[in-house]
Partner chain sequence: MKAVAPAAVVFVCAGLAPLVVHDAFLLDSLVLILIWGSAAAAWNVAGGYAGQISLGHSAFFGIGAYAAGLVVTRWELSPWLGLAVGALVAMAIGLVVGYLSNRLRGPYFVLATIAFSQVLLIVGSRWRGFTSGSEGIPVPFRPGFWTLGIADKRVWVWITLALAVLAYLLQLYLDRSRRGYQLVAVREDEDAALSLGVPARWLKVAAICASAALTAACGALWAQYIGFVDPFYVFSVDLSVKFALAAIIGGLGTALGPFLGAALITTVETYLRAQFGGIGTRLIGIYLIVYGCALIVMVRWVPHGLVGWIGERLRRRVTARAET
Amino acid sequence: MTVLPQLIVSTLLLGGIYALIAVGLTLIFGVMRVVNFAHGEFLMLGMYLALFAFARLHFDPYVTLVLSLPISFAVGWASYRGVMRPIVHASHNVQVFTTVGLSIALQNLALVLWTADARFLRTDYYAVVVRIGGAAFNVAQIVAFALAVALTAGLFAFMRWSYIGKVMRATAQDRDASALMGIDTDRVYAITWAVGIACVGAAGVLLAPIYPVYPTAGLQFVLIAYVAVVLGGLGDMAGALIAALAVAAVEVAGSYTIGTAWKEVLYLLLFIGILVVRPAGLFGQRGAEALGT
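For the sequence I just pasted, show me its structure by itself in the form predicted on its own.
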């Protein structure tokens, strides 16, 4: 029996979640020109939120997703006001050190609150396997993929057709001109940061039933997000989406042919190879100055 259907399905299921993480990261960079090195820690907080709601409140993780969006948005808004707002116009060095410091602080906060032990969220349907054609996958993966795609599509629609989305795109293209036209750029930055954190927080909830939860759990996923964002072209949401699927394809195919221990090596080699040919990324000309336009 051919393994191609299984590899394709696994790529799509994994790539859909990677895309949700990556588009939130590229949204923040595209509008604010800030690389959020604490992105993985906000994903980790989303995973712990799902774990807490399941263990203490007996909420299904995908029901918790409804709660995670406003909670993550509020956390994002508060972290912008308290941490990012003072440095959003500072040098890139200050921004990098600030977000790295935020990352370390959140990791250690999680370590103090929940210890370093890996925890597992196992629902009744975790081990339920669905077979279609030559592919097999569990229900948790299907639901996570479907919800991740729906949220990603919703974000694209929000950016394309809503008034706030248009304002965010205008600010991304020219901050000074937007301010002269009466746009409150500080409020736009707060919304942008909060929406990006809501995306990655939702991704954390979706990943919690599939992967173990521990204080540094976000690092493995955010590394992939960084690769996807740079490959797609900094600030280009469509490019990040395509690059996330490409990274997932390399990871799945490499894990099957060589072994799971080599998956990071393979997508980093892809990362280096594409940047050698196209230093600006796959959609670098557009992504450098526009946000998915």
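Residue numbers count along the first chain shown, from 1. Every value quoted in this text rests on a predicted model; they were computed, and no experiment measured them. Here the rigid core means the biggest group of C-alpha atoms that line up within 1.5 Å when the two forms are laid on top of each other. What changes on going to the form predicted in complex with its partner chain:
- Superposed on the core, the two forms barely differ at residue 12: its CA moves less than 2 Å between these two forms.
Would you mind giving the form predicted in complex with its partner chain, to go alongside the form predicted on its own above?
Below you will find a single chain and nothing else.
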């Protein structure tokens, strides 16, 4: 089994980036009870940011990453104020269609501005391959993985120890009680949304040197993130992290055994299977799906 180390390494590298996308999505759901169907479009915007910063300003994507955090946070904050704020307490249907509308508008804005052509960000070190033991892997992937893990760990620390993180967790547990304790829940929602968008924007910057960039690029990644988030239990950040690795494992094993063309079917069926058998996810509370909250 000489391929096994390679498969494990590939799983970890993919899983790290999926985790960063998924934790932002699950954070937003946990605190705001909104499934963000526009999550993939913010990923796509992050990818374009890295692409243009590299092409026009010659910024290395890892420099752009530092800049992308405040930029995507600001974009997130603005989109919360403009679009999300009025519907935080609205019914599911209104929330679903608002984020779906945002997704379509952003996707096609990118299409109109930057055309449907797939573009590539190729750094000098793109083709550099490192061999450790029996496994070979690409430098861009390792760096992306390391940074994604660092950002995810940073988010966990932020949620656990910072005051704002504690307030966000309190709001996630009981929004009414938090409001009664003097927490400005509107502000908490704005911060949550913006932090979630910052995570996915950063993930986009990290993915740009590895994958082609086009207006619907977000869809394939965000589908995986939905799978991870539901598998881990919607709103459960640690669950999303473990599930992201599990989904990456399924994807890698699938590409190896049945080929890349059909690997998506594998995790989509896994997804449908989870929704049918245990929609609360592996670690979620049973019955959450029936309440729909």
